[in-house]
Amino acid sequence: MDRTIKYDGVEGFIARLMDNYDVIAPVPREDRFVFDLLTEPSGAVMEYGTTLLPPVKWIYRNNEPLLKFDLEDIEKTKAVIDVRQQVLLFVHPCDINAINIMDEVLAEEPADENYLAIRRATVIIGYECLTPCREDTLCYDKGCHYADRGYDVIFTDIGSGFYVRVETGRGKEIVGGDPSFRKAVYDDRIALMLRRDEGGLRFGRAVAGEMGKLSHLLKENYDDDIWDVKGERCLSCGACNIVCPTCYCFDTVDEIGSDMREGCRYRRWDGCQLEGFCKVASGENFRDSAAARIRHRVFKKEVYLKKRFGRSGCVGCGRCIDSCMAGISIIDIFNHIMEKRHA
């Protein structure tokens, strides 16, 4: 059921959703974009350079309330969840990849049940790119410069307007019933074609090799001495960890109201990048230093999440390079890994 949509119908379709859905999308805030809650159709934008915070952090909260406790009476404990319809508008496509990748390791078991509730009640609407976000991007390399699912709706510029795809029965419900759409017709899908066809030609890799052995050549290079070179750099700020779509480590605290009876715990996001995240309560840190830390984020997002689910847990963003205050890049760190398997 694909559709089509003047540039001058997208406000009003906006407005129409914010009747029925908590729309977020992204907003200009000073020299930077951010997905935010919006308060007027017109205050969203569709062409934006890469979010500090991904669109997922909506749907994984920080200090989120996940229960709620008694302490004279443990019986009345109860799990909180707080779901709210929402929609994501205009969704990246590495993005979009992000939450297919968090869905599966959050329903794995023990389920994330608020994640998965409020996944439920979440809307993506995504935004097709047609040129590269910023050039620290490793999108195309990794296949998530494109989605080919995990959205509901997905909007694509054809010149002449938007080319919309429905993948699902909500997106049907929300775009059907929408007078500012029209049936695609051939032409339409002509246009689309060729726009794609264009836009694919702006990518290009930033890796010199194969991405599909990089999880084998790391494993190979366990001991190399990249991880102490970036190491002496890494300031352990965490800062990597809060911006990465498919970062999903969390700690949890308990906060007693003033009664000292209620009290209510919370998810609150935590990194693998700070220094105490493995220390345990005998005082033992079992990744003690910055290179042991950087070695296993890496490990995690090629090796450990590839063996577990058969894909990369990295989309190719860029906002970890973005957002290191000591200038690490994983880009640098996967070549050097590819030329050392040609030296």
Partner chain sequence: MSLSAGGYGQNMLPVAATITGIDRLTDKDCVFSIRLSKGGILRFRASQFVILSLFGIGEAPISISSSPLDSEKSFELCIRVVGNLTRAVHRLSVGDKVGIRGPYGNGFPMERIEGRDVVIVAGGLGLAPLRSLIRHVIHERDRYGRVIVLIGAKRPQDILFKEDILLWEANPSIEVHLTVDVAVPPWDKHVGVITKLFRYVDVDSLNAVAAVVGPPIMYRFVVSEILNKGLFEGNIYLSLERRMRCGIGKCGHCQINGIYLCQDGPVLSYMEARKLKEAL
The other form holds:
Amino acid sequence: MDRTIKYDGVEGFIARLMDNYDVIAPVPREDRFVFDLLTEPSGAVMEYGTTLLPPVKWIYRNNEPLLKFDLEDIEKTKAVIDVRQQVLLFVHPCDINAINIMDEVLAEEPADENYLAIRRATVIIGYECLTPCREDTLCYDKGCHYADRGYDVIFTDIGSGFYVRVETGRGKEIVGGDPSFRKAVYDDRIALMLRRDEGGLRFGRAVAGEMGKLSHLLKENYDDDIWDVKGERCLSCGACNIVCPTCYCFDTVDEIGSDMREGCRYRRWDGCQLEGFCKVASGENFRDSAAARIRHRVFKKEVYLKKRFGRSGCVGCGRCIDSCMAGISIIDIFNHIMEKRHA
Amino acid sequence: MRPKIGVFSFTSCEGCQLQVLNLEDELLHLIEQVEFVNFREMMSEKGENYEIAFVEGSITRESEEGDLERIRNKAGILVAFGACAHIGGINVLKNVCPKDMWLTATYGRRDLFSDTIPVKRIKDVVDVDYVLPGCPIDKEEFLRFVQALVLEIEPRLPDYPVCVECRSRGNICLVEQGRWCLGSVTRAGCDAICPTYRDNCTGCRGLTEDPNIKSLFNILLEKGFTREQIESKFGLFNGLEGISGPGSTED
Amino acid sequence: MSLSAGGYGQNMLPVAATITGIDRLTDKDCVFSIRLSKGGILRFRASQFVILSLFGIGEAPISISSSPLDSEKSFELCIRVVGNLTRAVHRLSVGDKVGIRGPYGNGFPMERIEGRDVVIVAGGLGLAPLRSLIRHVIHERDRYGRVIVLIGAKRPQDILFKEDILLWEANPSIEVHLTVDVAVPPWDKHVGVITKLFRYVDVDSLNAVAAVVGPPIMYRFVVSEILNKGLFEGNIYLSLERRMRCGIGKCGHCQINGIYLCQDGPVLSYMEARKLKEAL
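What would the structure be for the form predicted in complex with its partner chain, given that what you showed me was the form predicted alone?
Time for the whole complex; same chain goes first.
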């Protein structure tokens, strides 16, 4: 059963959430936003532009502990998962779609059990976009400007307050017992429909051409010049990987305490754009040009993940475009490739 | 059995040595693993039986070269310790400035330091086994470095640029904001401390293995910086790397 | 930080294992016999690999050099010193413990090799995984047709598994040919690249398979020789090398175009590998 909540009821709701969960919400950072652990219920922002890092990085965390070991006794090694009950608050649809992709990819056997355990302990409260949050986005091209699953509840601004769609049993528990919410009635549902219809019209395409053909066109243009052109410009800094909500490549590092007795093996974010990503101990580098690495990033999202999981690995959030100081844009790359069909 | 360590200082502010002393909580554990036999900032003994020499500072006087060679001959492992030792550091600014000018600007007189020579990195004088970069060095990295030596494995530095750490912390890119930053071509390991506190990365940890200097140079030119400005940013720590903008004779 | 050990999280957890034997092959290669603790048995196929852990140092993928038919109690890893982990392993002694997880990868498809002539081409360290296959084939020799083994190395002193090779050479049911790039006396066998040995390869091409493992540069030339012998692309198996971290198809390092080598490989038929532009 769906609910509504008045604008002034939200803060109280957040305060009660904070009693039971770590609440991770969008907060301002200079003129931008980040998902951060809330310390005050009033700290959360509902209207925000795409965050610097996507919320999924609170599920797929950097420096996540995987194992604890004892240098004296190898038999004492044990797997660890640092699980905290947390709520990701006001997550945009693009980021919900990204979490859906991560869920599917990382659950593929042999599964990433650390991710799955933390994911299970994570409540997702969405916040629907009724207007594009930025210019350089292709969320509409990707059909990711809305989300139809992956959240426990999702808020939509309907003018008189928020309409709250309840998707899961856990979502029902969270809003069901909270005094700020009341049951949604017929008029609320009409308001929701109108708002969503209006909202949809505000989104437009960034890429000219049928997205369904992108994968095929990329494969046809594997040896296109665009990879070299972009590769010359690329700094191989890995920013696009780090900020991507569906990048999950990692390295592991062992760290030993200063007493040299115990240690921990951590997972650390890695990125396929970094020069050393495919370098082996003997020195051979199996993807040694920035051009080949950029191509790999684009193909991984649009060709390889699509083939394996039936959908593109890009949700069109635009973070990789935003974060590239060299100005490399997947919108430009996609448009270039789409034009190729006519060449 | 504990490896014996000597810490030595040439021309520098000695801040890197201080970083070791700043390991207050770990220092007692550290001296269970290694034995310091010569460490001016920490102790008065001056042992000569060190196996591992950490050498701080750059070489700016001829007499220092002989001292450094003596250390090299005694040490099995020699580590260039901090930016001055590793890449020359800010001392290199002296090389690009007429002597009278920097003497007057710094000391108000020009009749000092008659024996000064152009700045050299440690590796310009003796063979260097390992580098511990940074201005100052990162004390955690120093700990891991010493652990590696105790475990008899090669100490490893990150091979990726500062951007990885900076983005992982959710920072807003300084270059995106129209400021200059050398993080994209600078070796990580500092956890992007400067950009995190909204200061530019000046490249104190030296360049990554395959930096795209040309692209960064062009990006900064497009942002409105002049070639001279960009070269001077690189010159702050990496003055001996021969970095120059497009169109120059060295390009 | 609270660290909670759960009943899950086991996919990246190595099990303890003991080194039960060390056999030096060359100045940089040793064979380590490994036995899992608590009576554990590693069930594997030829050319699968394990991920070996030294806690505090890290992990590395190492192919298994013994045959699944050799012994249930232990398996063998041929380890070359190339980095920190392998250097540290070489300092270990019999009785020391390491962490093992796996086996990973697909291994050679023995069921598709059965009943056929087998050409095995090993360049350098490529003999490490292929020794597993060779021993497997010898164990059940009557299930295969002609067996021809070509082995190449830089110098005579770099040849791995010399004791095995002596046995194979003495075995009338298989043919072994060796070559080195640089001869050092008293070397009296072939000198030159491994492709030169193909003049000895005489097989029923329609009913033959080839297994090739060697340095990256070797594949193109060797495959071209095998194709010249008339073998089908689908009957040529290559075991490739990439950087690997997780072994469970997640960390991304071993990806070759759309496949994860740790899961979908390391053995690929040439027919598959040919379609992957990053493979060869």
